[in-house]
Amino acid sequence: MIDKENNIFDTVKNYYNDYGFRAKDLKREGKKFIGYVCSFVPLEIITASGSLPFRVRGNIHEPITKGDTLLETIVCPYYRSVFDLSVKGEYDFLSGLVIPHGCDSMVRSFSAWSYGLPFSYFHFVNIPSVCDESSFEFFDAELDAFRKSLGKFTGKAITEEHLRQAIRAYNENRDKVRALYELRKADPPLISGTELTMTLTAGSSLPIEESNDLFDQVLTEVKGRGKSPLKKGPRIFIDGACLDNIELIKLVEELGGNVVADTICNGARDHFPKTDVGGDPIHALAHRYLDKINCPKTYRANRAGTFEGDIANRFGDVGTYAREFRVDGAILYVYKYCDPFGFEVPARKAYYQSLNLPLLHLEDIYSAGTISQLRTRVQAFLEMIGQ
């Protein structure tokens, strides 16, 4: 349990760095565990079928070893650092995992993971890749699927009433994310964007009703500061896919920038979007994880008939984050072999100058080595936006 006799913060680092102890805890107490890779494994039916939703998560500070036995090197190198700690034991405490098709490495190495781990449950989700009528017609008998597999799994029958409570749960969490990124508009902001990393990671591990009550510790904590702790500096925007460590951000902030905005999968990408209710959950659903979460796996069709139009449509979320958070610069962070977000890069360049704002893009391969080798030219950026 959260421990509200210490600073929010102890608590927040706690999850951060011994990520799962809670979830070992409240297994040992007989809880069901599930994980997930990606932000596109609707959280809501897992938590309606009484299990807890765990986010699995890689580690820069572990050379990926055992991992690269069962799965190819060309595989995304955070995809393959989550696999290799999977394989090394550190999620054993799940009782199943959900993959979704994110990208093709998820999709290709779906077998690696049931054959290669203990878990007694595994469900692939399968997202389509467009955003049509008849793939909402699909995605929404695929969810039914995944819920009626994962309610023989657990036991227990996942009603429309169960979907809905959890879908009021998320929706309120998400509610706690979007007034904490508020506090980010302040110049300098009242939130780093290393406590915010910390805090959505910590809270990715976390049952739902612990999670909102974190978020609202630690919303009490920093609007009770007055003044923000910062200095002045360059408002930077993080552009790119999953950023579940600290390291960038805090290089960022080391050397001068604030981080205030992103378009992370574990940040405001998978954070902001609500689902509908008041009517079929599970339609409601579909919707919110294909259409509201903008992920360059979801392909939308140009109804622009331009490519000025085409980038508009595909990453007006960045210009409006860019414009509501007043940044001066962003940082496109992508790792090496990521495909889906690898080939957007040239549009996107060509978005973030149709924007003027300065942009620096950043290739990486999961790993705290290669950090001090961005110093660099993270500093450079700083230093030619900040003139």
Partner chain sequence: MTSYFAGIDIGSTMTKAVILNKGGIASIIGPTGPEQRRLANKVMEEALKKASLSFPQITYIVATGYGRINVPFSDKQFTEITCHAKGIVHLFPQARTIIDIGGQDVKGIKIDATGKIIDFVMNDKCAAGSGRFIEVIADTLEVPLDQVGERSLQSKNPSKISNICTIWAQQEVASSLSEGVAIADLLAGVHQSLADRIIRMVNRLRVEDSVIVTGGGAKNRGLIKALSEQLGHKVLVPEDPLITGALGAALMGKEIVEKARQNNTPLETKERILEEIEIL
The other form holds:
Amino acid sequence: MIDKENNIFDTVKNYYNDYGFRAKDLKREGKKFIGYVCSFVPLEIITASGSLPFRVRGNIHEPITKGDTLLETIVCPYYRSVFDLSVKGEYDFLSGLVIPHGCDSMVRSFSAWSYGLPFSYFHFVNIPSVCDESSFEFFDAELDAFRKSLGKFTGKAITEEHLRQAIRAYNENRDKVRALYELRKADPPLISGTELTMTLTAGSSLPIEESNDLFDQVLTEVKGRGKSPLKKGPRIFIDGACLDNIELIKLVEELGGNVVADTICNGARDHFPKTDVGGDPIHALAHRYLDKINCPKTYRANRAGTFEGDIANRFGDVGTYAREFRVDGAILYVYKYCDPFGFEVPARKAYYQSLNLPLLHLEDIYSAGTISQLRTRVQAFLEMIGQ
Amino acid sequence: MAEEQKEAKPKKRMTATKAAASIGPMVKEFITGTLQAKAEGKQKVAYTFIVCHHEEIFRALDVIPVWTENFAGICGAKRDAERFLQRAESLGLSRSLCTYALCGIGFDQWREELGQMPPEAPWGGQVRPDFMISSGQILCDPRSKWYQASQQFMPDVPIYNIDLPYPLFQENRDHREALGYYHQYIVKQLRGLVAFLEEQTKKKMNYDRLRELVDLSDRTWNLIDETYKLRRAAPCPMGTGDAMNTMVPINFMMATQKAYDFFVDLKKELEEKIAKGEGEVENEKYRLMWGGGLPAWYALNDFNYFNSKGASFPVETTYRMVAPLHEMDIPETKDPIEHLAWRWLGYWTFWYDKAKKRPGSEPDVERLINWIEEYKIDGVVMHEAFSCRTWHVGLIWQLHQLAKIYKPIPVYMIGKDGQKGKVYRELPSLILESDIIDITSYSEVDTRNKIDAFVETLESIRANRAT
Amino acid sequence: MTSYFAGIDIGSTMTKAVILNKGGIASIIGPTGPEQRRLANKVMEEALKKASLSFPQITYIVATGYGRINVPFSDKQFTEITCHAKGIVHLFPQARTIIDIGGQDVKGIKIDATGKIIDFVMNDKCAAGSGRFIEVIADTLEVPLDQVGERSLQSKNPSKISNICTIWAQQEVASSLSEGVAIADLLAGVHQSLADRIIRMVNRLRVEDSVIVTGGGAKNRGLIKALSEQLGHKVLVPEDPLITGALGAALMGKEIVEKARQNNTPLETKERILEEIEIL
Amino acid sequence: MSFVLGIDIGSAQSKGVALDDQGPLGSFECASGGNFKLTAEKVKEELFSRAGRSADNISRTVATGYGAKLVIFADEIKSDIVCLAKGISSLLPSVRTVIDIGDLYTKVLRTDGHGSVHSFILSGKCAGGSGRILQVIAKVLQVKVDEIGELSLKSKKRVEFNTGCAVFAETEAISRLSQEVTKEDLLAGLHRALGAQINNLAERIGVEQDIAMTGGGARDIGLVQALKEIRGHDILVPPIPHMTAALGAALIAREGLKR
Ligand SMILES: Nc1ncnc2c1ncn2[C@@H]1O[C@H](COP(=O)(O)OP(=O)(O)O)[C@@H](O)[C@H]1O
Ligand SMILES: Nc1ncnc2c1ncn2[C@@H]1O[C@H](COP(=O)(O)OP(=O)(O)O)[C@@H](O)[C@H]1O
Ligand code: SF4
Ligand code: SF4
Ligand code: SF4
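Right, and the form predicted in complex with its partner chain of this protein, after the form predicted on its own?
The next block holds the full complex; its first chain is the one shown before.
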């Protein structure tokens, strides 16, 4: 397990590079892992079922080959990579897979997943696109159906008590992530963006207790640091979707920028919102996942009646983080073919302008092959901020 | 990466049926109609999307729907979408996103900037709406993001976003278990829509009128189904090329007497043609199915090219947005809203039970298989439009499944007489790649080469079978 | 002591060097090849010769361009975007939009009233949207690169190039040529096609006057014509568009030195030795 | 005695095959150049003068390939897909999947061994995944295109190479060379990347054994080897792989004669 003698970041790196090795070990011990994509799958329910959630991820260094035989190339490149790795057998240790309605790429490929992969359990969680009262009723029912279906699969009914326990464990995890982010407020930040994203990614391959343990150790290690691993430089914010590899962040930091905050799916978007305790746990989960996760997928009506007011409501989290983490510039990183984020680019651009925050918009595919193209853009952007 | 540039204006397409030929003027009429209504200001005009199956609600409240996908399609068919697409691109929207939406947003931005219609706007242009009804359903992300993006340029125009989900097909899950809460949700969403429209129009919903309209479109659904089934005849009297016209009443005119009458006429026309043995193609050699994908609107002439090679298209999965109501088990209800919600769910889950019975199948595949048999299909043609995931992701997989079911696995079909028969079939397929309205993605030479090769393939299979 | 600043721009096609002192400019241009490191040495040597200076006299050296990391003796590297902007603003203080057309990259840069970059765009890696497109076609038509612009201006009836892919377009042009289409018409068509691609890209910046086109592509009058026609803006071109990146690099160096002197901070520079490098 | 002619006007190479009742009479190939009409004449003339026959006696000509429409003397034009299937079934009847690497296009087709096609796919309008890139790189390395196969097999340490744009492959190669990568390793990297791209295309219609490679690209043993490694089993290559479509065209011409 975690080797205390070593620097904890070696362990993190291991988990990151050999993603899933711990899950394979645990599987040998008889544990069941349920894979998932996107931030919308309630992990608490999976954990409460006695199985362990595992975030399946892509690999930008691996060319997409087999996946293309079953899935069109007009799908989100990140998602294609995840699919490709899966059909290549990378995640064969999983017992099941849960896919939510995060975007069209997910919905439309559900059949290809469920027929193309050897898992014995598949489940699709529908997520409302609007957030009114009836949406919550619906989502409660949908989550309840998920709970029942998973319970049937594991052969053990999921009780409210199980759910409460899981909610506690995940809230704890989110507190720790918050604490890690706090360490980025120093200038230069005490923890680099690369380290942080690697840690969070590692965490998403572990059972929640182990993830909590790992984050604790990272916290201790970093707090004990005399000095930052980074030099002072422009403080960069990453705004975007499913960014589960460190290459972009690493690139920014190599070129002298410091990544200090984000909205990415395996960053703040997913890890900041907590679940309310007390009350009906399913309802609390429905509330957390539908309302508290700020994803472009969910439509929130323009109550202000003006464009400026609307973007302030929709993207307010960006402004808050930008102030909190004293950001100098932002990178809006969107994948080609990503509809939910793609349509927001003009509005987000306008929002950054209203904050007076320089913005670099990158449209990318999920491949190591584009790094050299990104390099020039990122370097020029950092030079632009530094003018 | 490669792209092709704008081409000359398309030649007018020859249709096989009179009915299809009458569509052009009809569309023009209702586009100019929306402009006129706006000018008169008596009726409210609303941006909205097709395939939401609740136009009865608009019509009952005298709201005029402006189908934004339709307008984008017209720009595409006139080969005049590029300038609007470029405008959208210059706002920061990627070309990889739904080009209907890009065209619409580009147009809206331009119109709002000018305070009047952009120069030489197709058919007078798209009217500024009083409000917009988008639909965040399980169907298409762009439809819940598009109007939000347009609102940047007209923030005073309110949006009502309505969720219309349906349970996704899952092999080992009985969708019926979920129908209850889906239905409840949809009903509440539709009631929300009614409330929103009442507020906007300052009118009260007349539920008797609504019920009549729902009844009218129910009858139209059945009539369309009957009419389209006539295309099973050999030679096939009307092909997909024409159906890309006759989709207009199905998608833009439901709940009107005009749509109903249109299909009465079309049905008569088809019956006459069948009686005379007239086909879409003079000498029908191959029967193809348009097995998926929205058409390339600027290249509808490709259907005629297929025709010129003796290939007809008796059936298409695209835009056949109705299913026979009597084959669905829709619970009886007096409440038209409840009925709409059931009809919605019935439509989307129509193939679920059948699909469950065939190993390896899935609703979309099941529909292909059934229609291949019913319409005696020799080959499947699909179009992968790069910018729309909704209708174009999953096609390759469907063909894979189809190939599996049709080749190594014998297919058991229940014949008319109730006898089980074993069929082996090999079914060639062709995937065309371009876009719905972005002509830069299209190459006529390339497409026609592919069509040639495909028809030669059909020919060689037939020759082989003969020996 | 007089200060001299050098800028060196290793582009995908051309390598350029500029030496600067009190407004005086010495510049030199050579082709880029596999031996980038040696080339950097060579153009530097020649630029020094031209400026009648010895290497140690150079106060600061900045490298830019696609091969900027292959300049062993540079004190600092900046991207072409920063350097082109710097160079152009120096020459045209009124510049608001810059279009740099290089062999591999085309960039659009937006400048504010104070001369600062506020936004930029770059093309994706497809030769169809770059200067290379013209080179390939010129090669096929056997027209020297420095004549393509003039020749295309003679066209009255530009032909439509329907293929975008450079390779396919090359084939198309070859076929059209054999069918007797005039070279001028083909060239004009190719320029329109490239201009179209470039404009689609820079439109994202909301083009504003004054528009400056620079880089090797700016030497091509046919392309400039197509650009300004399609853009609907008047377009200005620097006298020597190839060297604006290198000039900007030298200016960046000058700024760095001045700032260091002001703040009394030490300057980090490399040893001024032109190494002998052997490659292949 | 009657002869038939199959003629394949590719964007790079033009090829012709003549058959008489007994079998092959001869073949000829030359660069296509810009003028396909003239080239087609030339192929015909040369082919027959070398075989010592008169071209006047041709009973039927079938043309195929990129420039097929410009073969004015052809009796029939057929797509290269069908010609390839026909050709391969006479050469290697066990083949079920043909991967043809031409100059501008890569084509993959599934056949039944009797010349019938089941399905096919063509690479897109970006020449990035076609045979042209081989020429481009050969030029940069200053070797003949015929040599790159052998060279690539000598590689000890394959580099990562990004295909992508066929034109910029040149720049990429140049910068690799300046990083002191050897020709051999560079070619091996190129072949691997191109092979993977081609394999992807093939997988989109499904691959069934046996597999054959044809077209100019199949003359490149480095590329063939790369594809073998990627697929993990053998790949057949007919003796003159780029003649396959022309042969198929000739066979189709002969069938047309019988009818
Ligand atoms: N004399 C000329 N006339 C026309 N075009 C030219 C001329 N010289 C260079 N070019 C164009 O400029 C491009 C190279 O520009 P350059 O700015 O040097 O690029 P890079 O910085 O990538 O080396 C060539 O691709 C060519 O299209
Ligand atoms: N010996 C060889 N090794 C590698 N590639 C070759 C060889 N000979 C030809 N080629 C490649 O094959 C292509 C031509 O193939 P061919 O099938 O004749 O194409 P087309 O029919 O489209 O002209 C050229 O692009 C060339 O790069
Ligand atoms: S990046 Fe966008 S398209 Fe891709 S999976 Fe996430 S939401 Fe979907
Ligand atoms: S279904 Fe496709 S074409 Fe229609 S709006 Fe959605 S993405 Fe666009
Ligand atoms: S389309 Fe042509 S020019 Fe563009 S990337 Fe592909 S090969 Fe290169």
